[in-house]
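Shown here is one chain on its own, the form predicted on its own, set out as C-alpha cells.
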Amino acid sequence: MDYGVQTTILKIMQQLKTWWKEEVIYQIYPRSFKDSNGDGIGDLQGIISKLDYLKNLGVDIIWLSPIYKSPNDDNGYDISDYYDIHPEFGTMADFDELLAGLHSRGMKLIMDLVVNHTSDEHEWFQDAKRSKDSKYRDYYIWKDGKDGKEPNNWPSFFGGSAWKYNEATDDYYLHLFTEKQPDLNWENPAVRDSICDILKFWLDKGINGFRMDVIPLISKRLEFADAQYDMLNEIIEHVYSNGPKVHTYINEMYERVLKNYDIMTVGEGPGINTEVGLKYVGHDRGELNMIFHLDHMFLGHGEFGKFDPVPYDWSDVKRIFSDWDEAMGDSGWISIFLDNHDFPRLVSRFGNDEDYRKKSAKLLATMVLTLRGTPCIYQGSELGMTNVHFDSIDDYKDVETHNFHEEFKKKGVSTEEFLKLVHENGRDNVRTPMQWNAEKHAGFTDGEPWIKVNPNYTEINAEAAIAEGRGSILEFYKMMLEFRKRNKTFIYGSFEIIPQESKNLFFYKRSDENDTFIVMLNHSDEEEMVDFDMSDYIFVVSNQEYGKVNILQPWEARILKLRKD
C-alpha cells in the first residue's frame, strides 16, 4: 500500500475516537450568566463563582460567547480588539483565573472566533475609512456605487442594505451584519496573517479551541452580482456562503496554526447544507472538526427570515436530522443543539412551555443527548427557562429586533403585531439573565440588569430545581449527561430511524458491537400508540412515570436497551 494512503488511513482512524466527540459543550452568554460587581452585566468573575455548578451539572467544555473589547453594537460580535478583554467582563487576569479554574476541574474552554467582520471601531477600519491610501484599506471590501445607489441589492442579515456609504472616500463598504460590522477582505494575505496571529495568541494561552462565527461567509463571490433570490435564507445559502475560496482559507488556518494543537474547532454553518457539509468537516479535509448546521433552526423562516413565520412540523425536524446523519456517515461530525444565543429557548420553540414545560424540556434533553454528534447545551436550558414576553419594544435590546422593527413599520406592521413575532423568535428570548434563585433579579445581579429578567424566575430557577431534587429538569440533565458518558453507544454507535406513522413520533436506534438502544420520543400534547415490539428490551430511562407499555404519554421520552440474555 502506498505510504501516503497508509498515513491518511491512520490519521482518519486516530480521529474516529476523540475527546471532542465524547464530551458535552455548555454555552455561556457572559453578559447574562452571573454578575459579580453589581453593574448589571455578567462577567468573568461571575462565571468563576459558578464553576462548581457547571462541574456538578456534568458538562465538559465551556463555550464563551465573545468577551473581547467591543462597542457592543451586536453584543460583542463586533470586535474592536482581539487581544483584550472588554472591561465590562473583567481583565486578562480574570480570564487566566477562569481558564485555570476550568482546567483544574477537568473542563475545557473554547472561545468565539469572529473573523468574517470586525467592529467599525477596530483600528484597522478606523484607518481604512479615512483614505484610499490607508495601509489597511484592503483589509475590508469597498465598492463604488451604481447609479447613485448601493453597489448591488444584497440585504443585511439584520435588515436593510448590506452596503454603507463612506463619505471620506466616496464609496461603499460591505457589512453583511450591522453597519458597525464591516466585512474583512480575506483575499488580502495580510488579513489572513493577522487572523493566524490571533489564533496563536489564544491557543498559546491554553484554550482548547474555537467556535468559528459564520465561517462559511469569509470567501466572497468577487463579481458581487445582484442576488437573484427572494428569501433571505436562499441568499445566505447561494450568495453569501460557501464562496470559491472558503475551503482554501480554512485549510490555511489549519495548516499554519490549528493542527499544531490538541483542540476542537466547530464552525457555525449558515448556508452549509448536506451537499457541502463534508467539505468542511471530513476527517481527511484538514479544516474543521464539526459544524453547527442551522437547517432545523431556520425551519419556519419565511421570505424575510425569522420574523416572517411559515408553518412546519416535526416531520421536517426528523427529516433534517436523518439527512444530516446520512450525509456525515463515518467521515464527518456535527454538533447537536436546539437553541443558542441566536434562537429561541428550546422548550418554547420545540416543546410546550406551558402545560408540559417539564416533560417537554426533559424530552428535548433526551433527544439532544442521544442523537449522533457532540451535544451543546445553552445556559438555562437545564432549568427549562422559557421565552420572555415583554410588553414594550423598549424592553428589548437586540439590534436585530430593533432594525427589523423599523423595517416592518415601513410595511405597515404595528408594533403590537411585531411584538408577537419577537415573543416567538427574537434573540433576546435567550439573552435574559440566568435565573439562579427567587430573589430580586433572579440572583443574577445586585444592581439593575442590562436587560430585564424573565418574570417567571420566581418559579423557574436553579435554587428551586436543586431543592426539588429528582423530579427537576436539572436533575434529569445531570442523569442524562452521566448516562451518555457511561454508554459510548450514544457517541460512536450507528444511528437508524425507526419509521412511525405519526409525524409526532421520533423513534431511532443507536447500536454498536456492545449494545443496542431504542429512543422513543412523543413530540405532542396527545397520547400516541407505539408501533414497536418491546418484548426483547428493558426500560432504562423515562422522563415520566410509566403508563401503558404500548402508549406514549404526551411528551414522553423512553430509552430501551436490548436484552443480552
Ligand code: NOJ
Contents of the next structure:
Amino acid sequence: MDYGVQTTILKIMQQLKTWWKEEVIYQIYPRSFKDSNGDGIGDLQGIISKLDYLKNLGVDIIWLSPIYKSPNDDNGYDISDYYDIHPEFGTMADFDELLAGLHSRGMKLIMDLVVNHTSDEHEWFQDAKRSKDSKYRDYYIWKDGKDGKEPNNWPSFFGGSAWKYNEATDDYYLHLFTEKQPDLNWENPAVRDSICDILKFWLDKGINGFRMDVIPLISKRLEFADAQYDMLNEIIEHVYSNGPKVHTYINEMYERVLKNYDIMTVGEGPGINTEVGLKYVGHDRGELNMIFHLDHMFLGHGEFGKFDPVPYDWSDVKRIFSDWDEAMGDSGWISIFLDNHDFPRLVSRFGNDEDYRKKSAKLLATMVLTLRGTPCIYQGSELGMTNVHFDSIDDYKDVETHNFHEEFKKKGVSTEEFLKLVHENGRDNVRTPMQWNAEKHAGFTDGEPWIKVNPNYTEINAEAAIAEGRGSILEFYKMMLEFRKRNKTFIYGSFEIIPQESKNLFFYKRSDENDTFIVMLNHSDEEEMVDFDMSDYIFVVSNQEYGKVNILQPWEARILKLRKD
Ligand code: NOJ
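Please give the other form, namely the form predicted together with this ligand, since only the form predicted on its own has been shown so far.
Expanding to the full complex; the earlier chain stays at the top.
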C-alpha cells in the first residue's frame, strides 16, 4: 500500500475511539477561580487547593486560560513571555505541582496557546517597533498608511481600527484585537519556528494539549483589501478567518510537533462554518482534533457585534447543533459548550436565571453532556452561576467593554443604556469570582477581589450546593458526568434529530449497537405536550420529579432508554 494512504488510515484509526472524545473538559479562568495569597487574584496554588473538588465533580481535562507573563491588557490573552508564568499566578514550580496534582488524580491539563498575536510588550515587538532594520521586524505585519490614514478599513474585534500608527517607523501595524495585541506574521518561517519551539517546551513538560486561540485567523489575506461587509461577523468569516494558508500552517505544527505526542488540540473557531469545518478537524487531515465553533455564540449579534443585539430564538440554536452534527458525521469532531470566558453565563443566556434557574441549568447540562462532541464546562456552570448586573461602569474590568463604551459614547449612547447591553452580553458576566461559600467575597479571596463578586453568592455557592446534596445543580452535573461515562452511546453513538412542531422542544436520538436513548428537552417556561410513543422506553434521567408522562413541565429534561426485552 502507498505510504501516504497508510499514514492517512493510521491517522483515522487513531481518532475513531480515543480519550479526548470520552473525557470532559472543564475551563478554568485562573484570575477568577481561587486566590491563595490574598492579593485578590486567583492563582495556581488556589487551583491546586481545589483539585479534589474538580476530581469529585467528575471532569477530566482542565483547560487553563492563559497563565503566561502578560501585561494583562486582555487578561492574559496578550502574552509577553511564553516561557514563564505570570507572577500574579505563581511560579513554574507551582505550575509543575499543579500538573503533577492533576496527573496523580488521573486528570489532564491543556494550555491556552495564543499565537495569532503577542503582547506589544513581548521582546519581539519591543525590538520590531524600534526600527525597520530590527531582526524581529518581520515577526509582525506592517503597512504604510493611505492618504495619511490607516492602510484599510479593517475594524478591530474590540472597536476602532485594526491598525495602529508607529511613529518610529512611520507606518502601521496590524492588531485584530487591542492595540496592545499586535498580530504575528505567520508568513515568516522564523515566526513558525518560534511557535514550534513554544509548543515543544510545554509538551515536553507533560501537558496534554492545547486550546488554540483564534486559530483560523493566523493566515492573512495579503492583499489587505478593504472589507466589503457591514456585519462584524461577516468580516470575521470572510476577511479575517480561513485565510489562504491557514491549513498549511496548522498542518505544519502538526507534522513538526503535535503528532509526536498523545495529546488533544481544540481550536477556537471564529469564522469557521459548517462548510469548512472538516478542513480543520477531519480525521484524515493532520490538523486539529476538534474546534469550538462559535455559531451559537454569535447568535443575536448585530452589525457591530455583541453590543448590538438582534432577536433570535431557540430554533436557531437547534438548527446550529443539528447542522454541525451533520457536517461532522463520523469524519470529524467538535466540542459542545454553551458558554466560556467570552460569553454570558449559559443559564442567563439560554435558560431562565430567575424563576427556573435550577431546572434550566440542569436542562442545559443535560444538553451539553448528551450531544455528540466533547463537552466543555465553564467554571461555575455546575453551580448555576448567573450574569452580574453592576450599576457602575467602573465595576467592569474588561477592555472590550471599556473600548465599546467609549465608542458608544461618541455615538451618543448614554452609559446607562450601554450598561444594559453589558448586563446581557459583557464578558465580565462570566469573569466574576467563583462562588465557593457564603463568606466574605464568596470565599474566593481574603483580600480585595480584582473584580467584584456577584452579590448572589450568599445563595449560589459551592458549599450551599454540597450541603443541599440531591437536588442541587452540582449533584446533577456529577450524576450526568457519570452517566455519560457509563454510556458510551453518548460518545460514539449516532445522532438523529426527532423533529418537533414546537420550537421549544429539542428531541434527539443517540444510538449504537448496544443502546438507544431519546433526549427530550423543553426549553421554555410553558408545559409542552409530548408527541412521541414512549411505550418501548424506560425513563432513566430527569431534571425534576416525574409528572405526567405525556407532558413536559417547563424546562424539563428527560432521557429515555429503549427496552431490550
Ligand atoms: C479569543 C479569546 O477567547 C478572548 O478572550 C481574547 O480576547 C481574544 N481571543 C484575543 O486573544
